[in-house]
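Given as structure tokens, the chain that follows is alone and in the form predicted alone.
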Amino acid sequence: MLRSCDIFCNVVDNYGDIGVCWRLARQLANEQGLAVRLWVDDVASFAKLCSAADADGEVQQCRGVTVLHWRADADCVLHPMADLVIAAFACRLPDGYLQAMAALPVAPVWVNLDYLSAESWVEGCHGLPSPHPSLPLTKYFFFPGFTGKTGGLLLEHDLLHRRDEFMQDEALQSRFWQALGMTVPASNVLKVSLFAYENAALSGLFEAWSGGERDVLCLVPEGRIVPQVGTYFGTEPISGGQYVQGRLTVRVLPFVEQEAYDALLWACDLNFVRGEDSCVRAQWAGKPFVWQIYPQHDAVHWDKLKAFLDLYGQGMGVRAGLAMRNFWQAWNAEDGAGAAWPEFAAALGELEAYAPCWSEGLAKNNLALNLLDFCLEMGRMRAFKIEGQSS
């Protein structure tokens, strides 16, 4: 059985790999039953999605999940030792705790959860071995991923019903709206979600829903792209800010935790998101979506992105997958996305009725049921192994 978990989670830039660690590892407690512990060396980021964490606290326990700081020179051997134990994003486990695993008569199950990405590759890397050098341990590489030969996606067992659920009670939506001190906008209203880096393309994308035919309600969460919007609109902005040019709305919304961010999702017309975690709650909100993706420095990002936007666009019609290849692309390359809109925003309503139908086939493939099976499965060869050494 797997009874416990260590999660090492080391914070490289902005929330994307906290985020994602945190939704696995309240998975594996709440809903599999399993004692969670997650290792994070950036408290302070992980308080930010997490109002009850303290930005300060050493351990601490948050929705049923102990969260500790990672402190380099931490002692993280733990008894008992975990028996899962994750290193996300090919983040290095202490020494002492790779020791420590080793002397134990059976090993815990060691597992690098690795970034998600629709290129064809990870298909066959998807479960492979990798033996330590000099220790007598193997580490699984797993991937998430969009195909039913990957490790598929995080999903609560309940997220679906919450959001169809939100989708029809207008009374729900009215306390969305209410929360954010405003009144339910009006229908005609083209509701965005804006969550993205700094991006050069939005001036010209402002001008274009400034100038548009129809109005726009931006909402952009506090990020590093809130000093763009003010300057553009010659102003610094504030949260709860509100800011108009033309047909275009912009409020400016304080740091959502990951709960309220869905919800921010599920009531807009169209979201923007960035880097893994929100881009992936964007395809479980069933709506149309625009992903900016984390940009490396030797362009291999742009490999990613196409090979997401061929997977996604394969069961849409001909123009409406131009016209969102064209967008993206032009969002992504922080040029042209105001000359490319005209022929997104005609789209819309075909990308609207695709949306659920993507994230209903999504829904088949389970990270974190995924994730156990594996390790269940690997765990038995392993412990089968031992015992035949040792008859």
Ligand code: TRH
Second form
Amino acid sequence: MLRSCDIFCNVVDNYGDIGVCWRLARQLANEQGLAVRLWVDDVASFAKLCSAADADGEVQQCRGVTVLHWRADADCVLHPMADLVIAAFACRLPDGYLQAMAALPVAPVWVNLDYLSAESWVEGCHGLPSPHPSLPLTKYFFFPGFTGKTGGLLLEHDLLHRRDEFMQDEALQSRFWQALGMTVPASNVLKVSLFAYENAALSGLFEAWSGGERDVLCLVPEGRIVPQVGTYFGTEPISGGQYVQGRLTVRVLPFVEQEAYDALLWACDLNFVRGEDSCVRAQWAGKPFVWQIYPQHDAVHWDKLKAFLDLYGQGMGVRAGLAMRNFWQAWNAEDGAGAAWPEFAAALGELEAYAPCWSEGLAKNNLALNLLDFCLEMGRMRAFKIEGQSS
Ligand code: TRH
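What I would like now is the form predicted in complex with 2'-deoxy-thymidine-beta-L-rhamnose (TRH), since the data block earlier showed the form predicted alone; can you produce it?
Next comes the full complex, and the chain you just saw is listed first.
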């Protein structure tokens, strides 16, 4: 039986690492009934995602999860030790913790939760064991992904139901806009959310929108792209501020909790997302989206982007697929997004019809459930081996 879990998260950059860990921790605790400890080395980043959290807290209870500050010198051995240990994104577990795992009569199942990629090699690596060089421990690689041969994607049990309810309920939608201090936008306004890294293509895109044929309302969560919004409008943007140029209205929004960010994605017609977790959430939103991939110094992110485009584009018409590819390419290359916009805008109708079918197809492959099945299987195999050895 799996009763408890330790998740270790080393925040490299931004909010994706802790965003994924926090989401998984809540699911394992609140949906699967595990006692979950989330060890994070940057509690301040975690507190951005959880408004009730104390950014300086050493140990705190947050929404059913025990969140602990993972200090560099901590050995993190707390008894009873967890049945399942998740090292997120190849983070290194403390030596003392590994030794304590190895000293147990039955070691916990140890999983490395990897980054998300649509590349085909993921299917071959998902679930592979990696024996520890000196201790009697085996780590297993668990890869999220988009196909049945991968670990799937994080999906809360009621997410799609809540999304559909929101889409069908005008009162809920109007409350959403009111909470932003706005009235419900007219139906002909293109509502766009823009969560992005710095991007030199922004001003060209804003030009295309401000001089375009349709009113655009662009909602920008506080973050790395905001200074460029300021450069375009010649001002220093503030949260809640609204800026207008031609047919374009931009509004800067505060950074909100993950559930409220989902509602933003549901409320918009088109979502610009970045990194990993927001990209997955945009897919669950069932709306057209534009993905700015996390740039890597050796440029391997272009292969990842292409792999996803190939997979996602498989089920759509040639013209829409090409328009999407060209626009995503321009946005990620930070060049030519304004020029690529008209074709992309013309494809939005088809992309809108396609997106819910895609999310429905993905929903069968739930990461948290797959992870627990995988761990139970590994646990059974190991118990079998131990029994075999002792008889
Ligand atoms: O913040 P990111 O750029 O994180 C990235 C990626 O994960 C990347 O793969 C990783 O290697 C790098 O960090 C170090 O983008 P991402 O993954 O979308 O994470 C953002 C999180 O923030 C996500 O969980 C959604 C959440 N979010 C909110 O909770 N509220 C908000 O208002 C917004 C805009 C986002």
